[in-house]
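The chain below stands alone, shown as structure tokens; this is the form predicted alone.
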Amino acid sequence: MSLEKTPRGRVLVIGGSLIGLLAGNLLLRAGWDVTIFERIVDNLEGRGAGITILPGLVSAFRAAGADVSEQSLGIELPARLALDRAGRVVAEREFAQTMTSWGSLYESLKHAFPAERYRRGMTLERVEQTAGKAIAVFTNGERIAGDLLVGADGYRSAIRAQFLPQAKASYAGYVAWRCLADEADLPGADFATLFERYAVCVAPGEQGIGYPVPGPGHSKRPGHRQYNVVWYHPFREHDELPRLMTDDSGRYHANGIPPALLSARVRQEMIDRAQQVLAPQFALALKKGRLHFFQPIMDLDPPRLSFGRVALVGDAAFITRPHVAMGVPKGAGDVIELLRALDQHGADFTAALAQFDNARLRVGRAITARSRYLGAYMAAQLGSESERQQAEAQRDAEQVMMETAAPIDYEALAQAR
């Protein structure tokens, strides 16, 4: 894509994270005047933590002007294993894949879309809309009119709740606790095992995700590195969440606890109970992380994506469980298709959006029902005994590590459904 001389109108892209940008650059490249509006103050580069680079995904960001490949951005690993609850290997296999950290995904984005049209401390309060605008209005009392309104603000979507009040997110019944550990952290010949290879840890009722990401400075050299844990965890909604999601002064945060007011209890609690219920090698990675948060695992398949001259791309779109990894290349898909939409149809705003929401809530439907059919074994450890054993009768460890995060091609199979 080349930038044009005159811009085919004016876009307003709500959200500065890494979809915010994506879809900023590609459409800044593709000849549209956009400015973004993010409505935290602070740089965003250290949130965030491992990401698997599926396929397409690079592609999209040297299409809105990174300057990056899978070399340069990654990680090489080789192959795949598991580990029980003891440690032990109990399935390998290659499969090449190639895994990065947010940060350096988010700085090569922000390095490309120009610091002039990038918005910090703009918070939206609602979106108006006339005849052939689309109005941002923001907490600040300014009102930003655009020809076309992204919303790219998350799973926790204000323009989403604006457009379909009725759409509420499900809770799966599990959360992801995160951490990155240093990899100066983890001596040992297992930890150097694991530094190359994604892991995987199958022990009864709980499932563990591994592997390295470029370290501090986005170093990839040995001993400069970080291990990205993932680790699914039960908890009841009502009686354990919320003790979750309330910091040390007593504070409860409902839309989700910033990593920064993580109780120091419950970071310990759930310290000592990894060393219980996980195995070895990933009890330690989360004992010497720095970086400890989790998200409570949900769903949501919304009815619609576009709204007049207003259309909603990645979470604030759909909200898929993380076991597909497809978190960025969904939101990446989504802007793509919005541009394709948009060159076909040209001012037909209304065509382009219809056709826009027709394609992608495909591809979003066949992306959560895969999401789910992966996370089922941790969805039923919180149903009846019955149903707990049967989950684990069906898990096989091989099947498990080899599914999790596999590229798919998704257009493919939303076609077929």
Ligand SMILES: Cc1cc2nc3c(=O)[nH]c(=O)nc-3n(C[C@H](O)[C@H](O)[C@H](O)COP(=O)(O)OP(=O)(O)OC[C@H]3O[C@@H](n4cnc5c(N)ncnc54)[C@H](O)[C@@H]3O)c2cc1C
The other form holds:
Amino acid sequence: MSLEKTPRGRVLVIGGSLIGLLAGNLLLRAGWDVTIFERIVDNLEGRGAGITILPGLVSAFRAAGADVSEQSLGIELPARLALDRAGRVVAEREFAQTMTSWGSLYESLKHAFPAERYRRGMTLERVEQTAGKAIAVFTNGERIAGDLLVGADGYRSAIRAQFLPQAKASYAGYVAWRCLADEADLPGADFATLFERYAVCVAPGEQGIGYPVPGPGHSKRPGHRQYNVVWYHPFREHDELPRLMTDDSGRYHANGIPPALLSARVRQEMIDRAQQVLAPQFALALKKGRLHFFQPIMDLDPPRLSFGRVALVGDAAFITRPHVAMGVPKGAGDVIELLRALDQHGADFTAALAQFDNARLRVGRAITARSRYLGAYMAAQLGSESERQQAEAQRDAEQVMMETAAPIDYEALAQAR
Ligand SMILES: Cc1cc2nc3c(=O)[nH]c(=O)nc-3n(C[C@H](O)[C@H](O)[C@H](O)COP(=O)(O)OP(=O)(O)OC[C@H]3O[C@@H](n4cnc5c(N)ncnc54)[C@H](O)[C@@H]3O)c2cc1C
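Go ahead and give the structure of the form predicted together with the ligand, now that the form predicted alone is out.
Now the full complex is given, and it begins with the chain already shown.
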């Protein structure tokens, strides 16, 4: 792709994962001079697991230059089902949806972005601001100035921490344990239906989600796909979580343990526990799964999203519980609104960022509110016996099945509030 002769200004994007790449591609195509700075040196391919394609995701990716369609990206499923602890189907309904893998999305965006504008091994330390410039200061001592700095540095955003030190993410009381299992390792008799359905598991005190995603090389051929499992399981914050985040050498990873360092003991413990508490199909997929990792579920509603020449997007802005499957569409919506505001206000960055802030705060709040509602059952699991009983009495398998990752027009919802 070619840039306009005179770029509209220099944009520094911090974080080169899905939302950073989406921002980089969209801003570049809108005539900005963009560089992405990513702290991780290696490719990020192996990082994520499954992603539900919700409305708006594919159009945003196409606008960003990714040559994708819903069909090319994912596996189309016609229906959903719910399994109980014993693995019996307790609800089933038509519900067409397409599932893809994090890797397929990442690849499509990375391919669209010029490699010479993507700088790896660049860890942002802090941002300084002068009149009309944001200066990114990196841990290697480099200082780079831009007209705008986009913070796409994820849920532990250093940029958010700098500008909003009081906005701390709070742990919701449970983790999402995730893995991908190769289809070839899963017996056809048990999994034939599961490879055609989006499944939820509603075992007592537990919640699981399972669905097929493309396999290695983005293959969608039967026999070559993968099964994605997300298992929500309660853990206490102060004594149990640290143990999960300690590797086999005894090192504690306060900022999240990388999948490769996950302790073999903890992994085995989870596989064993799954046999006792989850539907056997899910427990088997966890046993056979090769990419095990987990994310503590956090909540964060920030009071602002922009600070001078700095704008936060994606998980750096809001942290949304995954039950809504809105992480990527929300991040895409953040970037699209940022572009719209910049287009409308020309050189007036103050007005542009105020518009962005106002619009995306409302949408982000609508999404996080919904995600907490969907996660309330799991959040109750560390509560008192009566709280757990109440949550159990209120849970309905069919409702969980239909509400999880359901398409909702949050922009309209935010307008109506
Ligand atoms: C269990 C689970 C299931 C999910 N399912 C879905 C789903 O179905 N659909 C969906 O849309 N979303 C889903 N999500 C959410 C989705 O994965 C995230 O919202 C999305 O990937 C966030 O992308 P991001 O680019 O904002 O952040 P990240 O992917 O966290 O990327 C941040 C990047 O910034 C880099 N970085 C961090 N700090 C610095 C620094 N100081 N300097 C330079 N670089 C830095 C990091 O290395 C990283 O590459 C799910 C999440 C979970 C936990």
